[in-house]
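First, one chain by itself in structure tokens, the form predicted alone.
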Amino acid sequence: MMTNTEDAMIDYYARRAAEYERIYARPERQADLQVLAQFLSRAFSGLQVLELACGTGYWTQFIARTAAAILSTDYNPEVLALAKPKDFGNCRVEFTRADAYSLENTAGGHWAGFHGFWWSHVPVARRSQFLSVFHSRLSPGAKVVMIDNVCVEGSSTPVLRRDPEGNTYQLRRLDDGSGHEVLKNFPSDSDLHASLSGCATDIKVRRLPYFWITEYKTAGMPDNSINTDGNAAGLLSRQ
């Protein structure tokens, strides 16, 4: 079930959909931009990639450089209407509706995970119940990345509250006006370490100035159908 906040945040972004994609035309984040669009073009060659929360596929084109295939979800079908157009070139990839707590209609199975930007709009209380889930539709073993902003003064939008357990808000405002309250945690290194342990092993986390980025696998063996230097083997036999 979901909270007040969580469906206001939903709305937010239906609401922000078409303007969403501004964000990348800062001038002082794009040579962090570029880091983070080389990393994503090489990070899952070859794999089949569960992606979460996937917006308007700005980060899955270029996942699709070199990703064997790519099941990208989104709860807002607003923004899913605005990835489905791009060009992924020789990638498949396919958009399907989800709520990333359930991903109800999800298959299982996937040698990767992708999501971003989307760490920070999760609860802390929810992030267990968010990682379990997504684990389960995922390979033992499987290669996860996850990227998100660093709170920047100046650059990022104040934080407006704090709540009791932790969370952090921030007020936007939209180009109808209309300002929305939307929850955005900036975890620190070991924030990303304790909520991870347990769950995932090979936790690697990198900071850029204005970003960063979060590598594991997940725990558990390793699915004996990927090839040692992590390719898929057989990999489109299985959809």
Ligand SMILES: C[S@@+](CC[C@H](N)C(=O)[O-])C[C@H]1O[C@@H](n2cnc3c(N)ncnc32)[C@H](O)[C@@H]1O
Contents of the next structure:
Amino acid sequence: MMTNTEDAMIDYYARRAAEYERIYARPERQADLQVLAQFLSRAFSGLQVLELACGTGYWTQFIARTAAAILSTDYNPEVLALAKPKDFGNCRVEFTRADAYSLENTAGGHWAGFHGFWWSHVPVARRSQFLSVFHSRLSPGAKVVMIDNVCVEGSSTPVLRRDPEGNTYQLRRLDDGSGHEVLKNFPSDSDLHASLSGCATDIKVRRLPYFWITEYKTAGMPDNSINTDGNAAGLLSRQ
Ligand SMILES: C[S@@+](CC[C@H](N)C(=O)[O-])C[C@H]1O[C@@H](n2cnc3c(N)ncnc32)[C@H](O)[C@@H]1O
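Right, and the form predicted in complex with the ligand of this protein, after the form predicted alone?
What follows is the whole complex; the chain from before opens it.
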């Protein structure tokens, strides 16, 4: 069940859809954004990827350069409508609406997973449930990448308050003048390791000045037989 905070965030991103990609034009972040784009252009070579909270498909474009196929999902139809017409080259990209906390109509057996700028919006108390649902749609041993913001004074929206569970909140404004309190967490490396320990292996966290990248494999042995989509694994190479 969604909380008021989560409902408010969904509404905020629906209203922000048309202005969302301006965040990727911030001059001070350009060098880091290029590093992320290059990294994602190679990260999923030959793999079939499940992307959560894909938004306007900005990062999908880079993943599509070498991935075999991507199933990109988001809760908001407003952002999916902006993602669909983008150019994904030869990559087979499918968009579908899905709640990242339930992934109800999302098939399993994906060989890789990705979410960008989503982990920071997952409340501390829901991290474990979120990971359990996400990983249930991935093969054991699947490669996962997540990227998100580092809090940088003078560039990031300041943190307004902290709740008793340890979530932090920002006040954001949209072009229509409306103000929105948005849950936005900035985990430390040890927070990330602690959240993933027990359900992941080979965890690597890397920090750029403005962003962090976390890579890991889902726990369990790779399944080389048949995935739950009914596709024979091995048609595409696993990396
Ligand atoms: C910060 S944006 C990230 C968009 C995109 N991944 C990017 O990096 O450009 C967060 C996204 O989460 C989506 N979202 C919010 N709540 C969601 C939920 N419960 N399930 C799936 N997507 C959700 C919003 O619609 C929004 O597109």
